[in-house]
Structure formats: C-alpha cells, structure tokens
Amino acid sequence: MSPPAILVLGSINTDLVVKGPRLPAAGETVAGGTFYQSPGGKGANQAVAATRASRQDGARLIAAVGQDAFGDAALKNLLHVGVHCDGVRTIPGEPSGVALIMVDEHGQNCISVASGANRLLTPGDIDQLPEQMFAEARVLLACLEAPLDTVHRGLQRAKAAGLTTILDPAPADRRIATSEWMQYVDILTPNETEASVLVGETVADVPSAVQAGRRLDSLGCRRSIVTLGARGCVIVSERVTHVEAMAVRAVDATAAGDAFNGALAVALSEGCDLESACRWANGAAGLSVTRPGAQPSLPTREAIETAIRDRGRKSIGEPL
C-alpha cells in the first residue's frame, strides 16, 4: 500500500447522544429521547471520513487522547477502520475528550464539547512529527478542535512541506480571521453558522454566503467553500459556482461536515478539480445525514459514487 495522502490534524472524542423529538430550549427538559455512543471529534470523524472514501491507504491522525478508556476504544476504532494513529500523542492523567450531542427527528442537533486530552496538544508536538509524514502527504485537513496555536503551525508545516492544505472553521473562532491564518489556507471550507461568525455578518443564502467568501479570501485563502446543508455549497474562487446537494431524507446531520470535508481532501489528493470534488463531496454529506451517528454515518468510497451515479433515479437515503 502507498503511504496516506492525507493528514488530518484535530480531535479526537467519544460522542454521548441524545435522539428526541426536538431540541429543547434553555433551561427545558424535553423527554421521550433515545441514547446512543459512538466514537466522534471532528479531526476522528474526518480521518475516518477521508479513510473510507480512498481508493489508497488510510488517512493520518495528528490527535490526543486521555489515557483512559475512552481514548483506548477510540483509538481501537480507529486502527480498525484504517486510519493511521501513530501521530496520535496519549497523555496520561488527561481525560480524553467527550461530545454531548442532542438531535431532533429531522435530523438537526446541537453539540457540546469537554475537550480533554485535545487541548493539550501543543505546537511542539507538531514540530516534533517526522519530516517524512509530511513528505509522503498531499493534503492536510485541519478544524478548531485542536489549540489554535497547535493548528496554526500544522498550516504552516504543511504549507513548508507543499502540501495543500484545507481548513474546517469549526467550532468557529473569529480570530483566524486575518491574513497571518489565511496565508497558510488554500480551502476555507466553512458552513453557515461558521461563516457568519468569521465575517461578523449573517450567512443564510446563496448571495450572503458569496459576499462572506469573498471576504475570506481578500484576507488571503485562495478558496472558499461555504456549505449550505440542503442546498449545497458555493465555491469561491476566481469565479463563483454553487454546486447543488442531493435530495435525501435526514435523519442525523452530526458529521455531515465532516464527511464533506473527509472526501474533499480524497477526492483533491487524487487530482480532481474543485467543483468535481465538491459534488463528490456533497454526495458524501448526503450520505452521511441518512445514517445515525457520526463515525458510522461516514460512507464508504462504493457508496458514494453508487448515490452519484444513481443521483438522476432516486434521492439517497430509499434502496439502490
């Protein structure tokens, strides 16, 4: 097998979920839910993501865990999907890192995170990864989950090493907003909410999500993807295209960023332009809001061009 194409630098957590009819308001106990545990955290899921969607060998996890049982099942996980963890740094008397997840029945959530053993991981330990890793790569996809400071340097490592590098804003933090963080981002990929924070205007359509990433890239990106759920993404480059999502019936949008993310990163590193990546990983996403849970909602590389091709008979989510 060649070595993996792709490093994912984020976080690594155990995701405690909540299904109930809605999602409460403040201060509201809704009842009538069912619970769930699945390995999560978006640097996992999007190794995960990346790992199932590749025709080559898995993705590699820059991460950390606790040393406890969480972080050893998760890692267990992992390993057994494919994903490489031996950028994966374990600190012992650290929590590993846990999600509270909460959906509704059409498949919305909302999500709070102890970050555990995910903050601790610190730029030095992304100085101290082999040269090779970076080397062999092609790709580095990076979220927020990670310190800001660990992430800032991966960019620039991966940006030294000439890699390209593609960065989830997510959880949103407005101070990458400056040309010292875009400088290091080729794809910003970005949704709504995300957007809406950077910019400090709301995003909440086609042309609001345009002017949001033009903005974005005047601070130095070369490319904006805001992706917009149902309706899809807009890509913002040189010119704007808006690349339409599949129709499909949700259940649980948990990680459909991060399969979007997962397999924009495949789908670059085997040579695609960005609006063919982009629709591949719009199918990916639809795929993935069909299916409860975050990790075992992320599609398989079969799947997803089974729902592409078939995307003109039927909406994802019926049989094939």
Ligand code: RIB
Given for the second form:
Amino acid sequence: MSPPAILVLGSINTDLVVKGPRLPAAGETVAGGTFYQSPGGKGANQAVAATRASRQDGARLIAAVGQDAFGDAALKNLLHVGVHCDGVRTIPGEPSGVALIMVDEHGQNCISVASGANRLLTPGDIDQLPEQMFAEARVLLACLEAPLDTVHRGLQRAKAAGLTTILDPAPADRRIATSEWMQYVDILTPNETEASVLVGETVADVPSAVQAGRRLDSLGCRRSIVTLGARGCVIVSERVTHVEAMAVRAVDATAAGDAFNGALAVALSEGCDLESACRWANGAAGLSVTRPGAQPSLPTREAIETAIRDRGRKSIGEPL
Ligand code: RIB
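In place of the form predicted on its own, the structure of the form predicted together with this ligand is requested.
Every chain and every other molecule in the complex is listed next, the one we just looked at coming first.
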C-alpha cells in the first residue's frame, strides 16, 4: 500500500437529518418527515470520497473531534472506510461537530452546523504535522469548516511542499477572496451560492459562473471550477469549459460537493487534465445525489467508472 496521495484538511460532523415534504420557512413547522443519522462533515466526507475513488492509497484527514460518543463513532467509521486518521486531533472537554440537516422531496437541503471541536483546530496543529505527510502527498484539499487561519496555514504548508492545492470555499466566507489567499490556491471550487458570496454578485447559470470565474481570476485565482448542480460545472482558466453533469434522479444533494471535490482531487493526483477530472468528478457528484445521507452516498471508483462508461464518457486516465 502506498502512502496517501490526498491530504484533506477540514471537519468531522455527525449529521442529524430530517427528510420531509418541503423545507420549512422561518417560524414554520412542517410535519411528515423521516429521521436518519449519518457520518458527515465536509472534511470527513471529502476524505471518504477520495478514499473510495482512489485506486488503493486513500486519503489522510487533518481535523478534530471531541472526546465523546459522536467523535468516537465518526473516527471508527473513517478508519473502517480506510481514511488515514493520524492527522485527527481529539480535544477533551469539547463536543464533536454536529450538523442539523433538512432535506425536501426534491433532494434540496439546508444545513446548520455546531462546529464544536472543529473550530479548535489551530495553525499550530498544522505546524506540528510531520513533514513526511506533506512530502508523500500530491494534493491538498481543504474546505472552510476548519478555522480560516488554520486552513490558510495548511495551504501555505502544502504549497511549500510542492502539492497541488484545491480549496472548496464552503461554507462561503468573503474574507478568502483576496490575493493573499489565492496565491496558495491552485484550484478554487465554489458552488453557485459560494461564488455569489465571493464575488458579491448572483451566480445562477453558466454565463454568470463564467463572469464569477473571471472576477476570481482578477484576485489571483488562476483556475476556478464553479459547480452548478444539475448543470454540471464551468472551468475558468486560460480558457472556459462547460462540463455537463450526468442526468440523475435527485434524492438528497447533501455531500454532492464533497463527492465532486474528493473525486477531483483523486483524478488530479493521478495526472488527469482538468476537463477529464471534472467529468469524473461530475460523475461522482451525480451518483451521490441519488442516495440519501452524506458519507453513505459517496460512490466507489468502480461505481463512478461504470456510471461514466454507461453514459458513453471516457473513464479516468483515458484521453478525452
Ligand atoms: O457538505 C455536506 C456536509 O456539510 C454535511 O455532511 C454536514 O456535516 C455539513 O458539514
């Protein structure tokens, strides 16, 4: 077994989910839902997505949990999937992260997160990670469910070690839309909502996604991929490319972005060009929305390859 090629810096949550007929408005109660609990957190989801999508070496997660039942169960699950957890810190006296999620009958969701231990991962924790962890990896994938200064340090360290860095700016935070941040980000992967926050303009379709990509480029972000759900994604780099999504019946969109980012990281670590990597990542995201829950919905490499092949697309590693 080779060492993990993907380092994921992020969060670990337990998702408490109600799937109901529709999302309630403020102050409203909507009855008739069903409840399930599932392992989640954007960082953990991305590490699981990358591990399931990789040939063999999986991903290593840098994150924090509390010393409680949710944290113990989350770690046990991650280890069972094959995620390397030697970068996960256990913080006594703090609750582990929890996300309350509501999903409607069309698969749309809204999420409220109590970060708990996730917000106590520090830049010092990043400094203490062994050099070998970075030297062995090829890609660092980070999200914004860890504190901003910690993510910033992780990106800096990854760039210094020569890794490709991917930043999923979720949940969106306008403070990262600066050249100081973008100098450490090789690829930024906002969805429509996050892109709207970052550029201060509504992103809702392909033309506005292209516009947002160009605005991000002016901040020093040379390559952005704006994900657009059922409309696929738009790559804005030296040229603009719209990569269409797979057509699927959506059950639950939770972790679709994590599936996309995890698969993207794997494809890039294997030397794929950006367009092929996005086609593959779209396949992973498409499959994930056909199943309920965050981590339970994340597809294996075989499932992604089969789905893409069945739709007449080329598999990972094959030229387009
Ligand atoms: O991206 C989906 C994730 O966001 C959920 O698993 C939830 O924990 C929140 O972090």
